[in-house]
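Presented as structure tokens, the chain that follows is alone, the form predicted on its own.
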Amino acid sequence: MTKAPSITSYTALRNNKIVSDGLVVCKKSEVSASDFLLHAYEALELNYPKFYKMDHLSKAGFLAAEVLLREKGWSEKYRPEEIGIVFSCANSSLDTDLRYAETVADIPSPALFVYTLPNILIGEITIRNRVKGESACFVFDTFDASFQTGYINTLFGSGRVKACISGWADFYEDKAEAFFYLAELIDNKTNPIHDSNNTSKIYSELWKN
């Protein structure tokens, strides 16, 4: 690898607010999160009908990503193949899982089976985004910056990607969080390298509030 990715740039979805670059995009009070992830579809004027048969999780992840990447020019930048997707969760879909064992006593939904994996996350966010570069789902207890980079290092060490869209989405016992995160390869001195501290401190920072 000629040059080291940087973190060009964040994306997170907590306590009924979005936040992108440090500036807070969306954000609505004393309402329920899944109720919050409706709100801000509506609020930053989406248009991708689909987004209302996501299950919790994918809509959280979903919006995370469309704020990350817009106006981001893929089709000038990038191939599709040369984009990635990496992303982690801890409860991987327990949410929907649930809320799917619950029809299964009457009629088993479909649309709800779809969505008991994790990783039906990126497939939304591949198809919206025409992402066809390497993708991987993995499963902790809170978001491992370490592992995560390190991981993604990797495929660019390898030149397998040019670009990466990675971090954190979970939704469970209705609360959402996603932490998305764009790693490039490009020529400047003004972002930070891609590396776990990096990443851990724009993790802690977003999440203080």
Contents of the next structure:
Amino acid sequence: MTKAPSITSYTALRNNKIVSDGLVVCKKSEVSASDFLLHAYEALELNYPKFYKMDHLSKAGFLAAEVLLREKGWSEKYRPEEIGIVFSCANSSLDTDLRYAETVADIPSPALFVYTLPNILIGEITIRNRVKGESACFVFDTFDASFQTGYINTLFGSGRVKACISGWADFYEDKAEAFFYLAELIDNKTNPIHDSNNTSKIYSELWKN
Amino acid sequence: MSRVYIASDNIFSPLGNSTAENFDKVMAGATSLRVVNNQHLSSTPFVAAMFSDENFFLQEDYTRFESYCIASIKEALNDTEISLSLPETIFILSTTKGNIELIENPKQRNTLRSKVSLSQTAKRIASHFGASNSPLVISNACISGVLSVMVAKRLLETGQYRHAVVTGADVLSKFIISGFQSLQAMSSDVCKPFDKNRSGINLGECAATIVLTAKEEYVSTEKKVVVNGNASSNDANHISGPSRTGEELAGAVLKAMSESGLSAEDLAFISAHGTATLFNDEMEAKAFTHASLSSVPLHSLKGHFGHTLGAAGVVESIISYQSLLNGVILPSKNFEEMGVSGKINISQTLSRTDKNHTLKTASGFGGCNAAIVYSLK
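What about the form predicted in complex with its partner chain, after the form predicted on its own?
Now the full complex is given, and it begins with the chain already shown.
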């Protein structure tokens, strides 16, 4: 049997809830989205103090990636250079851009300015997980399963990656959303094949309940 | 897999409005870096490469950023039969901050999201040219430009599209300038990449466009430029400081070289990122040493254009393969005395070459690196 890129795990964060592989891992209603991010960090006992200095977009994506990747032992199968990360977002870093712009008239904040690039989220996840392979950061109005799976499959097809973290995240006007999944080149019959249909299906069914 | 060629290009920069004009000025050693005294942008003077016409608007419908992008695309498409209206053409916009200057105008706040949105910005530019396909936006800090050419190549070689129009652009605003000032990353003098007395970056404005094609018949030059091996990598070290070892940039470089089937002696020169910050240039020198490229002549083009952010990888790619086509190796402007510990061979005079390959690299915030080879066929 030949190996094919397959979706081995997924995690999503939305409406103050984190769901991973179909199970709710963290939930807290009646708080703002930004407070939920802090709550989730504590509830999940992540113990990674750098989290506090991240911007909202990075926090949302980082939490989803943590739930997806931690303590699963998957990364031991690959060298850091063999793992890729492809990320896309809707509003780039606009939430932080507005916060940074408010500091400009007074004392511009370097701590905020570094987060005015959406790919900083990729940086945070690669640092945490020692991921050193291919990456790219795209901007789309909405999650484009067709492009994202297609591009990642060209990385698999040309042998550039053996595993790839695929992510979508957004934070704007106190609304947080993140959807991360892991695609791995494996031979199995149980995991869904990594294609546009399966990815869209997982993404759209996530928000039904 | 299809081979991918360069069909045409344009550089719209403070040095000139065409690739030829920009290349000739760079050959002559010219720079667009100036001391800028503009209270709207900064309370203190700074050195930057800025368009002289602050009010360059095509028409009221387009912002300054969009107008420069459209001007560059129009020039690039003038020289080719390829158009954005073809169903087989994809438009890729490479930028770090696009229309961010609108954030400074409180009147714009209501429409801010759609005006600043990079995907909406790209759509406005694409629809100006009647584009058939939804555009792609790559916003990946300072590697955006090199990465965009790389992604374009990959989309063409798998046959998803047959042509790609890649535009890299950024314009300067108080937002960007104050940010780099707050990081104390800006030099008060002209930038001196790899020099002992380097003290930081100069920012620059630019819009540059490369039209790529998988159809050889669309290439009109006698010698054809091929987009060759390429790779990206992550430091996994720090979000705003480069790798301590340079091993990750070296990793991307070695992958790009081996995918091209090349070794050090095949390269005419390296067009490095060379921002002239202490840490970046040191990291790059270590990386090139690590990749066994110490003997290859190397330069940074930042002394001519400044650091043009999302445009950098595109404009510097164009100058690099134009150098190959003209058989020249450019000197690294403003370099006087070696200021990095890695062994590298800084090009100090304009010299001739008959070699057919060049390597372009970039590194950026977030710890990202990209490397791409251009070859003559």
